[in-house]
Amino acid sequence: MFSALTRRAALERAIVKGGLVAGTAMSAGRLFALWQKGEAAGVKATPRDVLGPFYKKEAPDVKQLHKPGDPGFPLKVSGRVVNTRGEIVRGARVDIWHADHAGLYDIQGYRYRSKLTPGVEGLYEVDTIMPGHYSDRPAQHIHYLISAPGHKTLVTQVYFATDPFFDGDPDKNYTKRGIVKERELVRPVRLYEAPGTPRAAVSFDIVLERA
């Protein structure tokens, strides 16, 4: 990461050499200020959500959360962990946990739980099943707790646009019963076959704020 002084010097050289051209007459200082403002805007941080009562520490770092023969619709969840500048966050840990197909959590062991270390590109991925419904939080969801050096710890959840809870219209019904606070947390679900078995996939990128 360049320092502000180094970045400004590089930007001013680019302006002088014609690598960056302002649409109207503008000093290098003014253009650099606008550059900084654009960088500060960056990427919106992932909305927060409640932790819930079923979090357990020391989950194993595993990508396969279900076992052969487990009931439930197969689901792949993947994404990247970045900061609000869109940069890969190094040293992140991603806790994921959810209920089984019947809406029950394993509080004795670590079924459907993992604490992942994303790869060098900030990527994470798990193979699991679609969580079931339960009365306290009737929308299907997966819990997240993400921590990383130099960044604020994030607690959030991901929901599914295909969930019958949203009555076929998550844009209109995501606030139903006050379960979901942010539309962004309700993610599209893609269906595919791999191989010969129908599966679902959800992409959920995590954007952390700096501490």
Second form
Amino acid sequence: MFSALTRRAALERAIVKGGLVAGTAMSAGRLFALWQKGEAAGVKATPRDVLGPFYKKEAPDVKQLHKPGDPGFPLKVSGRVVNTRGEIVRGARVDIWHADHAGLYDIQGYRYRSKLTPGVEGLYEVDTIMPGHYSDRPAQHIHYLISAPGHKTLVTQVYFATDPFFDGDPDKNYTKRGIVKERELVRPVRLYEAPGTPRAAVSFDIVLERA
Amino acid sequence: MRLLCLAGLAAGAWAQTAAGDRTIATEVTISAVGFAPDGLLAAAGSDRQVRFWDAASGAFKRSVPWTKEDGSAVTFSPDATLLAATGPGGIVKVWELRHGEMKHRLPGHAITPNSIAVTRDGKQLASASRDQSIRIWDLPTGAARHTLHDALGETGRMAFSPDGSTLVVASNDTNLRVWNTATGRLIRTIEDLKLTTFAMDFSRDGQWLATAGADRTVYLWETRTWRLARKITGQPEMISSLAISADGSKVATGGFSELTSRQPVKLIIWDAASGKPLRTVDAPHRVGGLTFSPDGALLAAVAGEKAIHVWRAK
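Next block, the form predicted together with the partner chain, ref. the form predicted alone:
Now the complete complex, all chains and molecules, led by this one.
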């Protein structure tokens, strides 16, 4: 990850060394500003969503969120934590929590809750189950709270294109009842077969804005 | 005759149990209840009427108009002389209930506020929105005094200290933030809680703040130091509503089920000093807007979309 200063220094060095050949009458300052702006626009930040009332602090850093025999369809959720330049974000912590198959959050303990530390490539992954539905917020969802040094903390949620709530057409129905605000938070679900059992997988990359 | 019957139902049919508790079944959804001057019980209904009953006899007294918007936050001032409600476009409206007039229309929030609170003297109002700001308004003039920037989580419950000098804000990030309402400065962030606070109330002398929420526990904070003094446990559900009696001797809590608001729950009146339950009552529905009568004899709440409950508290 580069700071603005080291980025600028790197570009200046590139000019000196011939790695960047100026072909414009623009001042160096204007060129650097436009360059940075272009990079910032490279990857769109993940949309925000509400935190909700059932966040719980101090979740353990675990990848396995369910126990053998837990009811619910097995689900793998994975992705990368990057910033709007597309760079891997160092030092990120990813809080994930969701309701059980019956739509209940674990208040007493930390079932279906984790505070993950992504790996060196910015990758995170959890094995869990499909969250259940509950009447106050009847679209299946997983909550996220992601923090990282030098970046704005992001609160968001991921939804599932297979959810019956969307009546088979999330493009058309994602705004139903005003629960989901951003179509891109409704993720496709991939089915695959792990030894002997079908499983679902969802990919959800997180793009943080720099602070 | 038919008209008379309908008027009677809309005004609310009172039913009394052997224990002396009352249920008022209304035809309309009730958003908030409060004890008003002269021994009256007030309820804001979805038919755009605030109704007043004699709290002791159940006799219907009068009604005044207000405007109910879908999904809005609604609250009475602590003495139920004012009613405040949020509306579309981020507006907060305030009605003066003695004469039934709309006194203020307070614009400014980018998103309709989901939480409002009014001081005991009716001179300040706080509104919190998912635009991540809390606004403090001067009610005599309707002027915006401060805009406070909240944490990343949505704001839930807010409570003014009895003298109006302090505003405590519970956010979904589980922290409590204490604001000085004169300067608009953050005095303290209480980060001790792991789960979100859904209900709180100050003691009348301002020395204690009781908070409760998802973890089913009542926390009593000493407001001079903002240290946790003690806890009260025993509510079987999450706590959605809480009130301290005027003499500070009792704390009442009402529960709600994780699954649906239509699940029976407990209403418990606790001895504030010992933390022992004095009375436990079955409530048919999520308990909201708990409030003691000024003499501490009664406890009222919205407990069902179309019902008010008035429990005996002594």
